[in-house]
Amino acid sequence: MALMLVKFDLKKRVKLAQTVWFMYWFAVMAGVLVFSMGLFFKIELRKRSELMDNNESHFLPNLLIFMGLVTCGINAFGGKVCYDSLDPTKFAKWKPMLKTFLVFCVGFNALLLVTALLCFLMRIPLQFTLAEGLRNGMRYYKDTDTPGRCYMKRTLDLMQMEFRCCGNDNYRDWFEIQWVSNRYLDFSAKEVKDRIGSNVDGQYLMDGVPFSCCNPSSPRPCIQYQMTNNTAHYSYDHYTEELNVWKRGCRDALLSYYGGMMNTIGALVVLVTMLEVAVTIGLQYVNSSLSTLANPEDPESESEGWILEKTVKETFTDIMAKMKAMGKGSKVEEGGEAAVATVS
C-alpha cells in the first residue's frame, strides 16, 4: 500500500506541477536569503577577526554560504523538471534522473535541518571565544607599536563604543591589566615607579579605564581615573553613585549580539527546510503520477501519486535488505579474490 495516495487526472497534474514550479522558484530567493545571511554574517565577524581569529566562528558562515548556492543550484533544476513535466516528451528525458535527485533531496534537506540546529548551538562556543579573544585584545590594547596588534586599540575602542560595553565582564577588568603603553610613562616619577613596584608583574596598573568606556549620556563629566578614590573627585562616592561608565560587559553584549542573529538565521533556516521539504514531496507527486499513467500514450488518462511506494515500514525493510545484500556482495568478492591469490 503506498503511502498517502493521491489520484490525478489531467487537470490536477498540471495545477501540481504549475504548484511546484511557483514554489521551487520561490525556494531559489529562499536560497539566496541562506547566502546572504551567511555572508552578511561572515562580514560581520570579519570587523571584529581580531577578537575571533580561529576556524570555528568561521565555519558557519562558510556553511551557510554552501548551502545557500546549493539551494539555489537543486531548485532551479527542481524547476525545470516540474516545468518540463508539462510535456511528456521533455519529462522523459529527467526521468531516468529523478529518483537519484530526490534521494540526494532528502539528505540535502537533512543537512539543511542540521545547519539550523548549528545556529542555535553555535553559542555555547561563541561564548568561549569571546572570553578568549576579548581577555587576549584587553592584554594587547597597549601594543599600539607592535606589528600585528597595532589596530587592537582601535578595534576595542571602536567596539565598546558601539556595543555600550566596558572591559570583558564589567569596567574592572581594565584594573587588572597594563593598558597604557610604556612609551607614554615617565619613570622617573614616583607615582608610575610606586605603582610599577606594587604588584610582582611589575606593570603598571591603576584604577581606570579607557575612554571609550565612557557614558555620554551621564550629566556627570567621564571619571575614568582614580575610579575607586573617593576623595579624588568631588562629591563622589563610587560605592553608591551611578558610575559615567559602562556597566555591562562586552563578552555578554557581543554574545547577546551575535547570538539573537544566529537565532534568527537558524529559524530563517527551518522555515527554508519545510519549504525544501515541501517542494520535494511535490517532485515526488509529480514523478509518481507521471509514471503511473493508465494510458501513457493518452496524457489526458487517470494516473497515481504517491510519496512512497509502500508503507514506511516496508520501505525501511526494503532498503535494510538492499543493503545487506551489498554486504554480502561485497565479502563474497573479498572471499574470491582471497582464493585467487592463494591458488596463485
Contents of the next structure:
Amino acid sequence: MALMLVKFDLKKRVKLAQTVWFMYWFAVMAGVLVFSMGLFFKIELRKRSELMDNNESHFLPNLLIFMGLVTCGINAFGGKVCYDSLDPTKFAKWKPMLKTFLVFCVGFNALLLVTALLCFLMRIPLQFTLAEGLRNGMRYYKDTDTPGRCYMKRTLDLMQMEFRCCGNDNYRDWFEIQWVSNRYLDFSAKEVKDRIGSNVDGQYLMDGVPFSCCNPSSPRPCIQYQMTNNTAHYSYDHYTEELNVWKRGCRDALLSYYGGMMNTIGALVVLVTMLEVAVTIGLQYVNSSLSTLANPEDPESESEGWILEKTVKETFTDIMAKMKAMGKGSKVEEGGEAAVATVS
Amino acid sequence: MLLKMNFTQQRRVRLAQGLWLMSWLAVMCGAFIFCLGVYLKTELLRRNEVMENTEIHVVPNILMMVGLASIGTNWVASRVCQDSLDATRFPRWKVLLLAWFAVAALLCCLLIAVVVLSYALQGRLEESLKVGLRNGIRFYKDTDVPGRCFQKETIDRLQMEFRCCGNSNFRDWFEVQWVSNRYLDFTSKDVKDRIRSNVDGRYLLDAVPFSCCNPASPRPCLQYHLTDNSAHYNYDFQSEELNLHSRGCRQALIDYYMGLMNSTGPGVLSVILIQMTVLVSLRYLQTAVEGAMALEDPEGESVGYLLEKGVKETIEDVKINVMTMLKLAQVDPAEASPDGEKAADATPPAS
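Okay, that one was the form predicted on its own. Can I see the form predicted together with the partner chain too?
Below is the whole assembly, all chains and molecules, this chain first.
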C-alpha cells in the first residue's frame, strides 16, 4: 500500500506540474535569500573582528553561503524538470536520474535543518570569543602608539557609543586596568606616584571611565573621573546614580546583537527547509504520476501518484535488505567464505 | 510644420510599443521621485529640533507631489498608447491630450524648479540651523524645564553622530553656561569667582561636554581647562588637533543635507529627460495616428509633427484664442442686461 496515494488525470497532472514549477522559483529566491544572509553575517563578523581578537569562527556564514548556492542550483534544476514534465519526449531524458536526484534532495533538506540548528547553537562559542576579545581590547586601549593596536581605542570608543555599553561586564572593568597611556602621565606628580605605588604591577589605576561610557540621557554633565568619591562632585551619590554612564556591559550588548541576528537567520532557514521539503514531495508526485500511466502510449490516461511506493516500514526493510546485499556482495568479492547463515 | 517625420504603419506600431514601455519606465521614475521626496522629508524631520523654520521642506514637498502626479500622468500615457492603434478607441482621448501635454510640461518645470530651489535655499537653511543650534546650546542645561528637557540629549547625540562640536566651533561652549545650577556648589570659591567674573552672573567654563570628544584622539579626552596648558601634562592648546571634533555642527549639517540633495540631482535630471521624451513621443504618435485616420487608407503613410505651424504662428494663434476667450468673458456680463445692449445699438445711429 503506497504512502499518500492520489489519483491523477491529465488536467490534475498539468496543474501539479505548474504549481510545483512555480514553487521551485520561489525556492530559488529563497536560496538567494539564504546566500545573502550568509554574506551579511560574514560582513558583520568581519566588521568587529578586532573586538573578537581576530579569532572568530567563520564556519557558520561560510556554510550558509554554500547552502544558499547549492539550494539555488538544485531548485533551478528541479524547476527545469517540472517544466519539461509536461512534454513526454523531453521528460524521458530526465527520467533515469530523477530517483537519485530526489534522494539527494532529501539528504540536502536534512543538511539544511542541521544548518538551522547550528544557527541557534553557535551563540555559545561566540560568547567565549567575545569575552576574551573584549578583555584584550580594553587592555590595549592605551596603546595608541603601538603599531597593530593603535586603532583599538577608536574601535572601542565607537563600539561603546554605538551599542550603549561600558566595559566587559559593567563599568567597573575600567577600574581594574590602566587605560591612560604613560605618555600622558606626569611621573613627578605626587598623585601619579601614589597611584602607581598602590598596586603590585605599578599600574596607574583610577576610578574613572573613558568618555564613550557617558550616557547622553543623563540630566547632568557626565561624571567620568572620581566616580566612587561622593565628595568630589556636588549633589552626587554613586550608589543611586543610574543615568550617568551606561549600565550594560559590552559583552551582553554584542551577544544580544549577534544572537538576535543568528536567531532570525535560523528561523528563516527553517522556513526555507519547509519550502524545500514541500517542493521535494511535489517533484516526487510528478515523478510517480508520470511513471504509472495506465496506458503508456496515451498521455491522457489516468495515473497514480505517491510519496513512497510501499509503506514506511516496508521501504525501510527494503533499504536494509539492499544494504545487507551490498555488504554481502563485497564480502564475497574479497574471497571470504559465504555467510550462508543469513540466507533464509 | 515643425520637425515633421513620415510614419509608415510599421513605424507607428513601433512608436506605440516603444512609447508604452517608456511610459511604464516613467511611472517607475515617478515612484522613485516620490520615494526620494519621502526620504528627504524624513531626514529633515529627524533633525527638526535644531532647525528654526521649515522653509527647506518645500523641496521634499514638491518632490512628493510631482512624484504622485507623474505616476498618474504616465499611466494615462500608457493607456493612450494601448488605444492608439485602434481607430475606434483613440478618438475619445483627443480632448484629454491637450490637457495632458500641459500637465506633463508643468511637471518638468516643477522638477527643474526643485533642482534650482535646492541650491537657492541653502542660505535659508544655514540661517535656520544657526538659530536652532544656538537655542539648543543655550538650553543644554535646562534638563528640568518641560519643553526643553530633551535639548541636552538631542545636542549630545547630534554632536556624536555628525562628529561636530558647537555651532561654528567648540568655543561656542565657552560663552554659554551649560552646567545646570542644580549641580553647582555655590559655597565653593571657584564657583563664586566664575559667577562674579561676568556681568550676567553665569558660570562660564573653558570646557565642553563629553559629546565633543573625538574618538580618534590618541589620548583620553580632555574636556575641562582646555585653554590652560599647565592643567594637563604634555598638552599644548594651540597645537592639539585631534582632542575634540574641529568642525562646527552647523557646517556638518549643511554639508550633509547639501550632499543628499546633490546626489539626488542627477536622478532628478534623468527623470526630467525621460518625461520630455515621453511628451515628445506622444505628440508624434498623436499627430501620426490622427493623420492616418484622416487618410482613405488607414494603413498608409502619414506625417507626424510637433507643431502644425511654425513656433511664431502657433504663439500668435494661442494669443488670439486667449483674447477671444477673454473678450467673450467680458461681453457676457454686458449681454445679461438687455438695456445696455439696446443703448449700444441706439447710440451709433444717433451720431
